[in-house]
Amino acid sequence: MADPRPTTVRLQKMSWAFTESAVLFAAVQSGFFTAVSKHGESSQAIAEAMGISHANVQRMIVALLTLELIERNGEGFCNATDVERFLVEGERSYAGRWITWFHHQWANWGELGERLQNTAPEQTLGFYNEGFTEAHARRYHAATASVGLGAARKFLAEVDLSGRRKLLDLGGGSGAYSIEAAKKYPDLEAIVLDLPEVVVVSREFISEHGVADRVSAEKCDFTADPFPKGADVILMNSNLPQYSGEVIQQVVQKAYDALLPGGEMHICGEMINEDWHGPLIPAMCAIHGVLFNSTALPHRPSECIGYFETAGFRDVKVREFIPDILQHISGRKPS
């Protein structure tokens, strides 16, 4: 049997799916998800709940249906499990910040056709030489912190840290990773190494947390600064993707070369595919190369691994960490 004939349909979803962004975005910025877990009776009731026309919950209502983000509830609604817990202003695991982040990059990826063209020299900071300021980097971490504490909790969950005494952290923003290590092994001193603008904001957050005694936050480019010395064990979260191989062979290295003999290193990142077919957010964070006119390219768990055995650690492991998202990589330095 002859293959059926291709219709647009796939493309026509795929040149709509900016506006299933847009409706997420607009539900998270007006709280409509707040309005649908207290007052979910009714279309009337979140209209009165938010101020907004009954015409106009309607309307979103029809659309989160149909994403899947608000379910029927008898003859109200409710929302989905993940909206719930994630959505809602107000409980401790609320991310709406950072579901919304990539609201600021909007005009940029609208711009996507045009930069292709682009033909200047690539930096290798990206986004961060476009006018990144100390204000960015509060905004950035204030909507990163609460994934990253639970994503660091995650992480001290199976990587065990016992008897471990400094730990680098390249680029680790909010401090979260050396703030839940700090937590959980008392005897652990934690550097977070960031660019000036964030380091500002680290130290807020490691002061908020009570443990500045033992985890600081110092100046440095981790792609091209020289690392403290006497380091047991190196950390580099949710970065990887915003630098070249060239860049992250450098870094490792680096990172070989500090650590103490025993000493480990791990990065949590986003790795595509070793076919290159996605995963979907792996493969978008590799554009910002062209929005931003970086050296970011998409790297793969083979890639990676080579990048740590180019250096010289051994027992090199690559897990997944976050399902379609992050894929974490370990290797030991010899004793």
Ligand SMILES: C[S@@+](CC[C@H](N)C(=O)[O-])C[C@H]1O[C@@H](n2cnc3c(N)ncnc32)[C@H](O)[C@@H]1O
The other form holds:
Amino acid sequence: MADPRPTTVRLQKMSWAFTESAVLFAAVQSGFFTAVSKHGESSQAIAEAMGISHANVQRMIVALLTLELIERNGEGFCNATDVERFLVEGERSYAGRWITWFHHQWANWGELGERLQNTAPEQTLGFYNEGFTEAHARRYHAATASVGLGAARKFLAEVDLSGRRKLLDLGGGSGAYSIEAAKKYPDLEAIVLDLPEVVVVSREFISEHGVADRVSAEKCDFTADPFPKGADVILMNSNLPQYSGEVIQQVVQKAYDALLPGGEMHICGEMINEDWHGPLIPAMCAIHGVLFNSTALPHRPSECIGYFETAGFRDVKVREFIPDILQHISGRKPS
Ligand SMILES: C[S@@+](CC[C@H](N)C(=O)[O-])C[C@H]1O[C@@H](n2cnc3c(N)ncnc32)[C@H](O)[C@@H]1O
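So that was the form predicted alone. Now I'd like the form predicted in complex with the ligand, please.
Shown next: the complete complex, the earlier chain at its head.
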């Protein structure tokens, strides 16, 4: 049978896709999911708990049911299981700050079409160059830490760092990976290297977690500054798509040169599939290059293997780390 004639339905739905993000952001920011969790017995009870009109609650309920973020529960409503776990305020697993983080880029994405015409020279640091203040870094890492500490524990369950003594955490941000590594390995020292506005915030997290005796934070632009010597582990997590292959190659080479013989490097980063078809988040991350006039480009696993092998690493492997978001590449410097 011949293919059915195409219609505009798929395109129309995609043109409305921004409304899904808007509804999700609004629900988190207004505490809607918290109200559903605690007062989901009726739409009226949710309206009273939130102090908003019943009509607005009904509008949100229809949207949230449609997005499968809430479900019917008898006469009332309950959150979907992931929403209940991560988007109810006051819970240890609350990740609302991260899930709403990209709301601040809303206006930039609205100008994507115009920005495609940009011919100004690309800036290596992209959005880290301008307007990246200490206050912004504090909000940013309150958000990244809400998912980063869990990711770090997952990483450490998969990677054995027994016997390692000194870890460098390039673009370590909240220090999540260094903090969890120091907690797990009492003989390990770690240095978080990040931009000046961030290290102030990294130090606050490090102190809060009680590991300041072995974890420090130092200013370093990893694209330009030298790395401290003597490390036997180097990490660079969640930074890959913000830079071109050329920049990443230079950073991986610098890391290789700084590592002790026998040392290891790990990058957990957003990689696209070999055929360029997704996944969604890594594909969209590379659009940051247009929005923020940076060198950001997508990277495929085979390209990442190339950066490591060109630098001199052996036993280079790529595996899935966070499905559809982060791949993990590792390599070892020969002894
Ligand atoms: C998405 S966060 C990831 C933080 C941490 N690695 C994690 O996975 O939880 C990226 C961090 O890299 C830092 N960063 C980006 N480019 C950098 C550069 N050129 N030099 C140093 N730090 C950089 C940012 O300031 C930010 O703290």
